[in-house]
Structure formats: structure tokens, C-alpha cells
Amino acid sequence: MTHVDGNVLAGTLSEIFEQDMTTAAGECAGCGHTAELAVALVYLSGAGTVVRCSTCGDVLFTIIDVDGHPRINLSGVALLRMP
């Protein structure tokens, strides 16, 4: 499965956080690497979106759509620094 960069998340994350989150810094709970969400590895599918750490590949977060509303699970993010 191929991936795209985190910039593809701009619209969806803006809908959830009400600001541009592509420049937010996320710390991976798996390896501790911190990077802007724009450089994360994003896998898009019909079931939802999986966002992985660009260093270790662990899942940072997932986004699914429930009745037209995005739901996000941030369990792989140890710390999220807002822009």
C-alpha cells in the first residue's frame, strides 16, 4: 500500500481542531521522534485514514468517519504541540 505525506490531512484536521494542524509537532509514543504532522506517512483507505510515524512506522493516529463526522484516535501520539 502506498502512502502520501501528512499535508493531505490539512482539511480533515482543520475540521476537528479548527486550525491548520500540518505544522503541529507530534511525538511518537513508540520511538519518541518528534516531527511536524506534514511529514507523517498517511495511508488512505475506504475504512479510514492511518497516520504513521515517518521514523519507526508505528501508528500515530487513525481517523474514521462516523455518520459524516470525523473521529480521531490519538493513542500513538505521546505529545501534540499545537502550532
The other form holds:
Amino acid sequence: MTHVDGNVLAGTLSEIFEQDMTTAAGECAGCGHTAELAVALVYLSGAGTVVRCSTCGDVLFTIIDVDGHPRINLSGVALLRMP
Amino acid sequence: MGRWKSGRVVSTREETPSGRSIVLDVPGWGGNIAGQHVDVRLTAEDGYTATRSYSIASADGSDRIELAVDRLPDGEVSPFLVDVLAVGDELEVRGPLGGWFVWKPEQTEPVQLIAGGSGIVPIVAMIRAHAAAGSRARFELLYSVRTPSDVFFASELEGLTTTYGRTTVYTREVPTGWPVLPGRVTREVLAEHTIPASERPSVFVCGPTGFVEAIADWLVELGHDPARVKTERFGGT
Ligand SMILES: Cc1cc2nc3c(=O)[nH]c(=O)nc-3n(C[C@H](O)[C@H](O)[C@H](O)COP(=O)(O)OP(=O)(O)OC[C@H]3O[C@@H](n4cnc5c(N)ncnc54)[C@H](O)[C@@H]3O)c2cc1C
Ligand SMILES: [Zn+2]
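Show the other one: the form predicted together with its partner chain, since we just had the form predicted on its own.
Expanding to the full complex; the earlier chain stays at the top.
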């Protein structure tokens, strides 16, 4: 499966955070690298969305849809700095 | 931003054998920045929905937005947008989206634009915004397309060449009398036809994922600061 840039998450994340999150800085819990969400690697599929660190490839977070409501597991993000 | 709005198709235009542009009227849109995208949601009669992202080719501050879509033969959404959607139809859209892959007229540094196929869409928005603002920032485009008939927004891009510089690379078929054989963008082509890293340009690369990955890696090898290379991968191979 191919990937796209974190930029694609702007719409989905705006449902949750009510602002553009693609310029927010996320720290990877795996390698400690901090980068804008726009540069993360995003794998889209019918089952859900997997977002990986562009430096080490670890999963930063996942988003699945439960009855029309997004559910987000942020366990791979150590720190999220809002833009 | 996060709310779905209704857009009505105002006009469509065939751009290439496999793609067309679509102008939507979206009440309450309120303009967008060059490079942003929109999410489009289709809902079937049984309630099944499919959402895809499309870059916006326009950046004029109005409630009208222009998209351009390339048909993937086995795709779920793009064949509908290219072949079925008609003037007067309504479409759910969400946006404008994304604050990262954008160019604003107040930017004064040189800009290198690199597009593969339909990856030209957000780049066209930047070229239009640059021309409309009368910006003096140096703008250079490297555009990779399969054949001469696959060029999106061909006459407009041609007409604006007084405001930006352009190199076109044809991968399958070249125009008659073209000095070089068809071929892909290589590291050498990139080095020869783009603004050198020493001038510290902002670089925007957009197109199929494989194209973007190859280009972005070469740009870094050629000395560009990764932080100045912004990418928009469209998916695919
Ligand atoms: C931020 C962003 C902006 C985009 N802007 C544009 C745009 O301006 N114009 C445009 O035409 N497209 C654009 N795309 C791509 C678009 O979102 C869809 O992926 C594309 O239209 C295919 O959707 P589909 O439902 O027809 O195909 P799907 O049913 O999703 O996929 C069908 C098959 O094609 C493959 N595939 C998926 N996407 C691509 C692709 N882009 N290239 C080649 N193969 C692919 C899939 O792996 C699958 O095998 C953009 C993508 C992103 C992330
Ligand atoms: Zn990491």
C-alpha cells in the first residue's frame, strides 16, 4: 500500500481539533524526532488511517471511524505542540 | 474548515484524454490559499460514503473553486468525477484544508515548482496567485507529463510564461521537432533545470507518490535543505 503526506489529514483532524493540525509539531514516542504532522507518512485504507513517523517509521497514531465518528489512538505521539 | 458544505458544479472542461477541470460554486467558501486542498465526499443511496482529497487550482478569494481530476480506470471516485458528474450537480466538500503546502504572495524567496501529471493542480494555483499579485519572486516550473496532450491547463500555463520559467519533460511522447527523446526526470535533468540549492529556493513537489519520493531524495542529495522541500504525494505508485 502506498502512502501520502500528513497534509491529507487536515480535513479529518479538523473534525476533532477544530483547527488546522498539519502545521502542529508532533514528537515521535519511538525516536524522539519532532516534525510537523504534514510531513508524516499517511497510509489510507477502508479500515482506517495509519500515520507513521517519517524518520523511524514507527506508528504515531491511528484513526478509525466508528459509526461516523472518528476514534484516534495517539499512543505513538509523545508530545503534540499546537500551531 | 471541518464542516461539510455543498458545492454546485458550475462548469467542466476537458483538459486531457483522462482528466477534466471542474468549477464549483461553494456558498460560504470565502477563498483559499494557493496550494490548499479540499475533501470531496460522495454518498451512495445506501449511505455508503467515499472521501478523497483534491488540490484546488484556483486561489482568487471567491466562493468559486476549480479542481482538476485525473481518471484512474479502476478507481472508486475519480471516474465518477471525470465521466459522470454534470453541471448543476451538488457535491459535498470540506475546506479549504492544509496550511503547510502553500505559497503566499508575501513570500519573496525564489521558488522551484516540480509537478508530475495531475500534480500540477496546486502548482497552477501558485502560478496564478503569483501572477495575480504581480509578485517579483523568481518562479520556475519543472513539469513532467506523459505526452503533449496530457498537459493540464495548457493554454493558461503557456500564456503566463512571462511571469515564470518552465521546463517540460515528456515521458512517453514528445511534440514534433522536440530536441530530446521522451524520458523520465532524472537526477541530471533535475540538477540542470532547477534553481540550485545555493540560491536557497523554496521547493514544492507534487504528483504520484513514486515521482515525489524520487525527486525529493535527489533534491536533498543536490544540497537542498529538507526543511525547504515541501511535498504533496497524490498516492499511487
Ligand atoms: C492532498 C491530495 C491532493 C490530491 N489532489 C488531486 C488532484 O488535484 N487531482 C487528482 O486527480 N488527484 C488528486 N489526488 C488523488 C486523489 O485523492 C485520489 O487518490 C485519486 O483521485 C484516486 O481516487 P479513486 O477513488 O479514483 O481511486 P481509488 O479507488 O482510491 O484507487 C484505485 C487504485 O488506484 C491506486 N491509486 C490511488 N490513488 C492513486 C493516484 N493518485 N495515482 C495512481 N494510482 C492511485 C490505488 O492504489 C488503487 O489501486 C490528491 C491526493 C491527495 C492526498
Ligand atoms: Zn520516529
